[in-house]
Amino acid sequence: MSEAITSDFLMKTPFHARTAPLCLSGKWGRWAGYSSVDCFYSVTEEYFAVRTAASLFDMSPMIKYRVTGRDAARFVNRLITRDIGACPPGHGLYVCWCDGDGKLIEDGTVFRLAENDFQINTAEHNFCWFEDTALGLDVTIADVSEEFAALALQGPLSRLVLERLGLTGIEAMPYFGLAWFTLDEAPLLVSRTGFTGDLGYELWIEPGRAEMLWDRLMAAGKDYRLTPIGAAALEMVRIEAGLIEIGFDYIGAEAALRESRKRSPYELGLGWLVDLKKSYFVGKRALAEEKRRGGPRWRLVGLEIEGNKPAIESFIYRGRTEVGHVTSAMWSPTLKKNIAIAVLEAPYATPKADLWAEIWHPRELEIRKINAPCRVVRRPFYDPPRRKA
């Protein structure tokens, strides 16, 4: 998408004045009504910035909700499948929430800022669902998406950039920890979270101080090859990390047009997020019944596929029987492997299954079909120790 189109029809993030001059490719995308850089100048170089140095991604369009009030913790516990009691103030959790049938509406992160003060970060709008879930509780839910500008600082050198920025104590922040700092007299919230599967942080600041934060980070990261990246490079690293994304690896239960397209946390490999020992949460009864029946019909798995042609939108077969389909795929420059995330029928979601992928590969004036053997492997595909160390 050209800059002219994004300027005319989409909102600009608080960092737009900094990102627009750097977008030499002219490739823009849409995210929650905002123009978002797809690629600054080279997807490959931006990808390797995440894996070998430090990268900066504008994540301001992310939807953010503030949850406060006497029953805020009760509401969050009613909403999500995990137990929020295991998350003390100053920490966050990766979570998901379901409808009454136990089908996933969305996954996201929850920050516990205080005992009854939370921030829920999502990719899609969930305000109506949250309001319905809060029925009868003393809680206030506010869409604060425009009250924060946000940057993802990711990569093996990201901590060094923050130390150079002057954030004393950042080296002691645990995985999914939160901390407030002051930068040029502006409050700055830093979370050790990210969508890259690498060491990384997310920085949250008031929109009026966004350009200051960008400039300070770029100056602090000059010696560490800090590189702005777009959504295309982020998509590559999140697949390597085995992280799922709404709209690609699953369709939210509220948006699915067919019942068969809805998925439970167990079907998406998120069973570890489900705490059936909790007294109650939306969808608990259905998920308990699913587990009692012996588990899900479908499973989300990682695949390694022979060759170097990404199996985008491919079907997976066992013999001549179709047993699943690919949801996300790429050739991994770091792993030197053809990898994919796929949904398979449960009996075939095992490394012992003899599977192959049907890959359609365009070649000049023809489209060639490739049948490539593949096997189920563990996710994440890429998981360096520094991510959680």
Contents of the next structure:
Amino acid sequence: MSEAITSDFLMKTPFHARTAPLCLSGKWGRWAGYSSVDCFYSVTEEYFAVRTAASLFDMSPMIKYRVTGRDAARFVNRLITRDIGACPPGHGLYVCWCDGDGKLIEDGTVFRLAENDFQINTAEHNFCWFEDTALGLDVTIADVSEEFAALALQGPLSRLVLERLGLTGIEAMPYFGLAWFTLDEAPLLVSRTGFTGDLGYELWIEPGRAEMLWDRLMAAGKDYRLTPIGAAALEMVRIEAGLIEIGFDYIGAEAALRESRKRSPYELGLGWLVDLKKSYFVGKRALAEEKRRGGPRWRLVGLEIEGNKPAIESFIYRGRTEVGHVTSAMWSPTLKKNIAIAVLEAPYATPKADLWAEIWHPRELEIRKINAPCRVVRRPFYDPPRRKA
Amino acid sequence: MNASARHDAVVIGAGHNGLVCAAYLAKAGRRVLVLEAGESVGGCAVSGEIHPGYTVSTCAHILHLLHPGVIADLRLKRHGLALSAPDLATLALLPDGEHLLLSSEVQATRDSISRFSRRDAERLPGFRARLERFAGALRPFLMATPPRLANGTWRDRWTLIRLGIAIRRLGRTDMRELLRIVGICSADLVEDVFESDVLKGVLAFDSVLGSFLGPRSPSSAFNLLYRAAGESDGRRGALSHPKGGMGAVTAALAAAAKSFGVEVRTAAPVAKVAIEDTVATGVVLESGEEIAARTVVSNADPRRTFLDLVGPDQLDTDFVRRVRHIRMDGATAKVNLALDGLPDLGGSGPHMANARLLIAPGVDYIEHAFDDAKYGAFSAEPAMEITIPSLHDPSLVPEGGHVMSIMVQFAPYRLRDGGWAAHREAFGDHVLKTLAAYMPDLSGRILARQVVTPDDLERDFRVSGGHWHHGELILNQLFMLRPVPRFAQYRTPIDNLYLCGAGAHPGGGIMGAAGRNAAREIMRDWSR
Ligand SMILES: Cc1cc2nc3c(=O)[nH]c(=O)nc-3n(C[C@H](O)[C@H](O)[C@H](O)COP(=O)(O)OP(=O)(O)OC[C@H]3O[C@@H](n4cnc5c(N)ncnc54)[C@H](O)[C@@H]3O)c2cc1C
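Switching from the form predicted alone: structure of the form predicted in complex with the partner chain?
What follows is the whole complex; the chain from before opens it.
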């Protein structure tokens, strides 16, 4: 590369002035063109903040689309595999969308702001797919990623933080509900959503007021051990929550080069998101056909593995036959269990299957191979009632 | 399946392919209804009166591809199909009054070329023979359903194997040559062999006629193979004139179809294919009338069929993308003239009677004409194919009169600077001005003039983009890729909906192949 990479090669989120001084570890990652904190000081401490207190995560790099127009609801219903009719204004929905072969392009959340006004939150760029899916419809699709700064406030004490912040009525907000507040004269959208499997909220505000929101939250959370967290801790809690992540647990159909790497919702355990009874949506024909034929070849499952060495990128065997591989793995400090998300051939995706994982574990620069018995368990691994209560 | 429907099949469109498909289905004992939007049947194969008593083929004017099997199976001769000129020669005109005559008379052709190049005269028969061998290898596949690549059955594999064998059986030299030329441009092909501009111009013209390609565009050589694979009443590569104009061909087809029990309704535009849960159940007319059918067959082009009649609500985004990306901008226009007498052609006049006339005096001439179109203008000096069918078909005109049918390359669908509405008549004037160099007294003889641009074709004949083939005939849109990959078997993503028009394999021209192949696939599904 001939040109020097300057320090502003990656963009800074609207919270950068607040997060940068706190990032003592110096560990930053890249996320959708932004610098994103990987770990502020201690991953373990940040992890326990999510599970036992309250945590703050800067999710501003998330890609956001605004869909408006007379046919907006029709567009969303053409796009996603769930029925948007089940989502009244003021609510959100966890959804996925597929290509014509019924292979997953991405999963994400849709907020129904009004009857024909939606916000779709994604990790990857989907603009072309959305536009092309909107052919013939009266909708406007806009990438509004930079119009919102966003924070995830998650953990058992998160509700108390928001009460302390003065958001009256927050305690009545249902799971996946949306609510609008005004904070210091700035409009603030709160959604009861998250990527942690715990009680939590996501807060959306105009970028110019981002620092104000951060400061007010940190002040309100002082007594609740509100802790800024980075992506590394988030990764741990999302695995415990059994949530899948694009680029880790599956490759989006638009990005995959190999046909065989594409995955259908049924293969990813997202069959509950597919509503074959609603009107036509992209991929419906293929998904109905897949279902008719008895389901897909692969299944995404949760695994519990003996021992305490994370089964990162492990192959899974039954006897001497390879029957799958791990996509995400960790030692769960809360459950005190060795857990993993894995893709298995369908016949072996049952708790009855007698499986073992081949774990390659580094020990002081020496790699040890461990054959650890494992079994299929229910996801989410960790699911406290407060998540939805 | 819609068991209560009165019709086994409803065919949308009474183009020649729709009629062929309907006739085959009815011949097999099925109840078939054809719904045509226009006032008469025929699609692009129609005749029209452009001046009281003067009738001419409105669009297509030369019959050279209609499959002999279709003629025989549907007994088209009994239903009125007749040729007024069975084997037209090609008379290429040059601005200086010179001309080149190519015909099935070997010696005359040789003599004519010799006046330009002895080498070329000697090499043409070999060139034609080779082209004919290639065409012979490919000909059976015009009447075959293209194979599916993924999830294919033994039948799909067998088609591919047969294609491989057919090519291999050409022998090593020919096989290499076929594989070499199939994707190249026609300019390279003819410049390899010939030296005289006039002969190269004729061959290059035929390679781009009906397409939005210049002689130097990749894949243009293929069109020569496609044309060579055609037959006219059993004569391979022959060009003919149907008696009564092209409308008489589709009239014969309609009569044949009716004789098998097909019901044809004109002025019945279809607005929508009725679909219930990914299965076609009938059609809805623009009038609001609903007609149920077990099977719906579309003779409309793929873009109209999928984007308008089916609609994106019923289709996958990636499929819609592929349909939108089909290259189907037309670039051929037609100018039809009613004349009070024959124009003076100078020295070449005597040969005119049994020939089509070409204005295509060289490869560069055609490529320049294409260049204009490439950037959104009609050709400053267009290349043309002209017929005067009244010379051998007096039924078309009153005593002494004549009609002239002029095919013009290039007139791009997307005309810049205001579009066709603003430039249509200027274009007509321009064509006549170009012709004046070859026929000085032409303009004084004109009683009436009809200009048919791609824009008119789209509006009046409902062909998206006004393309001759309902989609460019180029390598990436052929055979297994036509109209889009994975749906080249006349079937569509919608169950019980089929394509039978030129947009499907093998393409356009008055051939009847797409209609017949579609009927075969439909019956195959019915018998499952
Ligand atoms: C200017 C021009 C010149 C040509 N010259 C020649 C030539 O000399 N020789 C040759 O062999 N070929 C020629 N061709 C090509 C040939 O005419 C076409 O490829 C052929 O006619 C296509 O036949 P088809 O039946 O597939 O479709 P079409 O003839 O296009 O018929 C389709 C029919 O469907 C109908 N339709 C469409 N939508 C609807 C709807 N919603 N409801 C009801 N009906 C509908 C249309 O009205 C039309 O009648 C020419 C083409 C053009 C455009």
